[in-house]
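In structure tokens, one chain follows: the form predicted alone.
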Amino acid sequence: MTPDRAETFHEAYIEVLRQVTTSPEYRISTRGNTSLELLDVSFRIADPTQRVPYLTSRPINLAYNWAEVLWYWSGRADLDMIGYYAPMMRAGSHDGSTLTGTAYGRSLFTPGPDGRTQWQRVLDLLGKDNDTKRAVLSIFSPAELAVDDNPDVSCTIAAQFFLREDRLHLTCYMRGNDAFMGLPSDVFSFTVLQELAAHQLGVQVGHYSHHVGSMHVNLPNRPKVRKILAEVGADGYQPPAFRFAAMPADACLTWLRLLAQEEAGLRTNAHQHTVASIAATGLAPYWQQVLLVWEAYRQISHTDQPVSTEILQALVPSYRWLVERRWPNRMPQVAA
């Protein structure tokens, strides 16, 4: 597949699914999974802030997507946090409590001998040399292959920043990517981190590029992909005209720290939020929306009641659309 260019991830996602399932190069079987595969798949997104596919037949888990970003940024590897949002991830743990390869944040945000994280070293390099080609975040480790039965090897090899003409571009290199399951969450997390890095450097967000050695769809998910392609191929189809809000540039790290504190309380059901109490946290409105999503998910996970109408109505239209379609059985009648 030659590099394709799309304005948003919604467009790129549909095209990748179409090509992998209608024109695969290989059928492979590895670790008990039979998949359709295309080698050397690449695409570029002109506006990485538009990182969400809006598909009724494939509603993303926005609560998980934002939690994964925070999990990475916190440098965590534990299942206590991320397993709450995605219980199936526990199957990839060798000890039942941690993840190894999938925990990209350990590589990116754990301080090294010099007291700086890999993330900070790369941003420092970009601050000194705008045109550098060395701003590479390494994720895949050769040591991951030293254990023959390792259940969790990093799918991402590396991520590379390019600061060109005051715009920060990001290119991610992956050894393999599940086009149906993993691609939406990978692009979501990587582009949020790209936006965060741009703000830390005081520059604009550039394009996002995604290069994959093996892009594949597992055969059990092929009928689900067909539903997506039928949805977008229907007469008169028009994608929802939503815009994913841009991250505010000010005090991003401060907001993330506060968000991490609030997330822990909701996840453990130690406290609950209302619209008023979320506003009282002092978080910027952009980050308040993340808390609203997590409060909705807390109600879904810890109660048997519909999500409160107040919380749903406080969500911006794009978030509300995604939440309502991801958990339709937990919506109040007025929102159904």
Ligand code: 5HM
Second form
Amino acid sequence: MTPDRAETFHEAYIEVLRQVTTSPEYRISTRGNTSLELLDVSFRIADPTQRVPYLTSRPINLAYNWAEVLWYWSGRADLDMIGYYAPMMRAGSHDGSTLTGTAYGRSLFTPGPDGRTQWQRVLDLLGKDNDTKRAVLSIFSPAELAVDDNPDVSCTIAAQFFLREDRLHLTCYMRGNDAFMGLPSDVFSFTVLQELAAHQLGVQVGHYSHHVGSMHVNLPNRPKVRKILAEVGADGYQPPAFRFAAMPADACLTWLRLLAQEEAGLRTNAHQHTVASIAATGLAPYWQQVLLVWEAYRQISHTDQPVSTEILQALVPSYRWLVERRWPNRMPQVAA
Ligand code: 5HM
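Could you present the same protein in the form predicted in complex with this ligand, rather than the form predicted alone shown above?
Full assembly next; the chain just shown is listed first.
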């Protein structure tokens, strides 16, 4: 597939799903999955802040997507945290408590022998040599294939920043990507990290590019993809008229640290939030929205009550649209 140019991920996602399911090159069977596959699929998104597909037939899980970002950024590999948001991920663990290949944060955000993380080394390099071609975050490790029957081998090989004319572009290279399931969360996390890096460097966010060796749809998901394509229609689809907010440039790392503390309290149900208590955390409004989503998810996971109306009403329109469609049976009007 020739590199495609899209303005938003919404557009790119639909196009990739259409191509993989309507013109696959191969039908493959590996590790218990039979899939339709296209090799060498690439696309570029002009505005990586528009990282969400707005599809009623495939509403993304914002609680999980934001948790994955934080899980990576915290350098974590535990299922305690990510398994709460995505219980299916437990199947990829070799010991029932940690993940290996999927835990990209471990290789990106763990300090090495020089005391710096890969992330920091790459940002330092970009700060010194703007035009560098070496700003590579390595994820896949050869050692992963030395483990027999490894249940969790990194799908992302590497990600590379390019600082060009004061804009920070990110290019991601994946050996394999599940177009229906994995692609939306991978693009979500990588584009948030791109926004974060741009703010750390004090530059504008550039475009996001995604190159995949094997792009595939597992056969059991084919009917769901058909639903998406039916929703979109042959003539294309106008996404809802709202935009995903851009991350504020200031104090991102401070907010992330505070968010990590708050997330743990909600996940373990040790803490509950209201709109007022979220405002009282002092988090910037953009980050308060993430906490609102996690509070909604806490209510869904730890109670059998509908999500509180005040939490839903405090969500910005794009977030509310996604939460209402992802958990329709837990919305106040349905459950009442
Ligand atoms: O057999 P294999 O190791 O490729 O199975 C893992 C599959 O998980 C990938 O092929 C891909 O379909 C999916 N995946 C993804 O799409 C996995 C990860 C975790 O690294 C990811 N995106 N980030």
